[in-house]
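This document opens with one chain alone, in structure tokens, the form predicted on its own.
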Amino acid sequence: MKTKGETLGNDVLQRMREDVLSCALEPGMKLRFETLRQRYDVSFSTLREALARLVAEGLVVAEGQRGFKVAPVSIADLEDLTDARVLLERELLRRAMINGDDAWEANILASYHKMDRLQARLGEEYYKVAEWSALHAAFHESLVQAGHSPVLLEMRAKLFDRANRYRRMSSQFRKKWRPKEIEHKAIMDATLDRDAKALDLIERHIRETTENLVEFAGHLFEDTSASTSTAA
């Protein structure tokens, strides 16, 4: 049973993580303890624990005696993150298609249905809604859940969360509508058919976000590592 302090610490961690992923705390932003304490209404020790967790996840950077800042975004980080995600996603999906059973298939179908129905109700602004983001993450996790490697699955989950900042940025700068529902169904169908083309489809799905950002918003990344803004 969690203590009150553990529950509060976990709540603050979740709130801070979401603020980083949504860019409410902007890439490169200095994280001052006093302003964070006012923002989240918690003690310095609770904040320090949450920040340490976010450093471990690669979402926050520790600057020695100078404190902390939100991890900056860059083309190099995006491309490296993308390559790492592709390697893990392909391997886990390959394993899942070998080991997956009826329960695995049923979970994929259920996860897709929930995500697809909500997306249809929300329309073109679906990606701005936290509930859809959660269902989207659950669908992608369902595809690889039968990969039977807790270590690889944990690594994959952390990289998926790190990539969320870039996904949200990509949505803001997209020049044309991306038919994600078609992509997701194609990936699902190929996976359930145990068709090897599912591996190429998931890779294309991941890399498209990177290509969109590099093409249309790459210039915005140049100064994030030198940002002097502070948490407000």
Given for the second form:
Number of protein chains: 2
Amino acid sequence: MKTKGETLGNDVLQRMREDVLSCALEPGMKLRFETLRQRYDVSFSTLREALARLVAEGLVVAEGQRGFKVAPVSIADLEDLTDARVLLERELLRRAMINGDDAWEANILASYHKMDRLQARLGEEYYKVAEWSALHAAFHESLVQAGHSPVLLEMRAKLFDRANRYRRMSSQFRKKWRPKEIEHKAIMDATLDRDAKALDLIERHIRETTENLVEFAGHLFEDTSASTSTAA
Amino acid sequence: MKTKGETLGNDVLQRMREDVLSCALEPGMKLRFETLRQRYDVSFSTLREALARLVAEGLVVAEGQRGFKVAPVSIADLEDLTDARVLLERELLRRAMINGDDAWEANILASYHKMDRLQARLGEEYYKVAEWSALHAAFHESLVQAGHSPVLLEMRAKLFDRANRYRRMSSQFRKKWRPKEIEHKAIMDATLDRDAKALDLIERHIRETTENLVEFAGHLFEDTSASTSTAA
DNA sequence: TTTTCAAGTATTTTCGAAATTCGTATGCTT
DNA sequence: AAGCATACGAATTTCGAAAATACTTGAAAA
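Would you mind giving the form predicted in complex with the DNA, to go alongside the form predicted on its own above?
What follows is the whole complex; the chain from before opens it.
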């Protein structure tokens, strides 16, 4: 059932993006039209339209006249994404702390609370739950939402998603996750205090997550660009 | 005539992108399929594929089930782009000066030379010539090419193009341009010397170009989001 | 054995017709 | 007259068949 007022193609785009980000469509996987057509129940043209956008977003790779595949993963890519995120998150957080108003602060508190409560309710395996992942993303977004720069915010969101794919990918195999509650709380407090330390805290938060991923799940990120996984 | 090994859709994408960036398709203009079909000589689906990518690149805006229009321009957008560019260019130039090797330096010198010679040959109205615009873009790209960050380089290139649209837009109406030769030379020299001043110079170069645009051509950038221009 | 070529199959790409949706004009009701 | 519903024409969106391209198989030549 498609969203009213929106095109079917847009609907497929969103479903497909979620499937790539959640690794339901595995990194490096060849995307065959016949299979995709069954999965999403749309025509060739509509599929290509969605694929074209995902290519521009860096989630799918077009291979000349040989179709499409899910963007591969690699440790180099994760580290590149991490550096780029640090640059943008620091800048946006810096601006947000300058421009942020009451509504911005309230939204941060609300987002943190929702994430925190769900986490407490879920216990140790919170990081495997898609709903928590969404609240976590919302919390991080709330921090920078007063950045007042559509261009930077858009880029930040795309980078967040792409990096998040690595985390989601590994969460299926991880036993236990480093406890991030403390870090989130510290980031929030420093941010609301307009304490410049917040910038270093968020940088450390991002970098340590990546280091952690590379250490404990690096083997999952072997380059899949020449992959053979052929289903779709 | 389409590029061998590449899809027709890709070809149309490139032509269309160039048309948006050169303002052959004016900002805010409604894009009618029948007209586009004649201009590019392709089918609906192929057009939509190209349009979908341009939407993701921020050069075209999709309006629900009411078609597409060229991304509008506004002073706010130009200033937002400028801030984002400064952030990325500084970071990439900083990295390039650390990582840059002989080939990187050679490429900068070569790019500068080509731009400089053509400029001398063209005289006062160099900025109106598409070929010079391409060489200018190549020079700026050569500076950061040793950045070794595909993610940041890609974002930089997209931002450069979008900002360039404003310059191209105004160049049709400008009488004379601020002489940039000196600035380019200074940026190049500082960069090759690994002098940190290069970062400030490039920032000033970017910001002054924008200030200049807003001052002398700001009236061209009145918001076109609710435009009525209806041809295509 | 390895290479080259050719024919056949699988897959992707492109097209334009058909279905849907939007915008507008017209008539009806209050 | 203002508001609302309806119907018509214009534009977009979606579809699957047809064309183009890539891949596979196998046989002939080096």
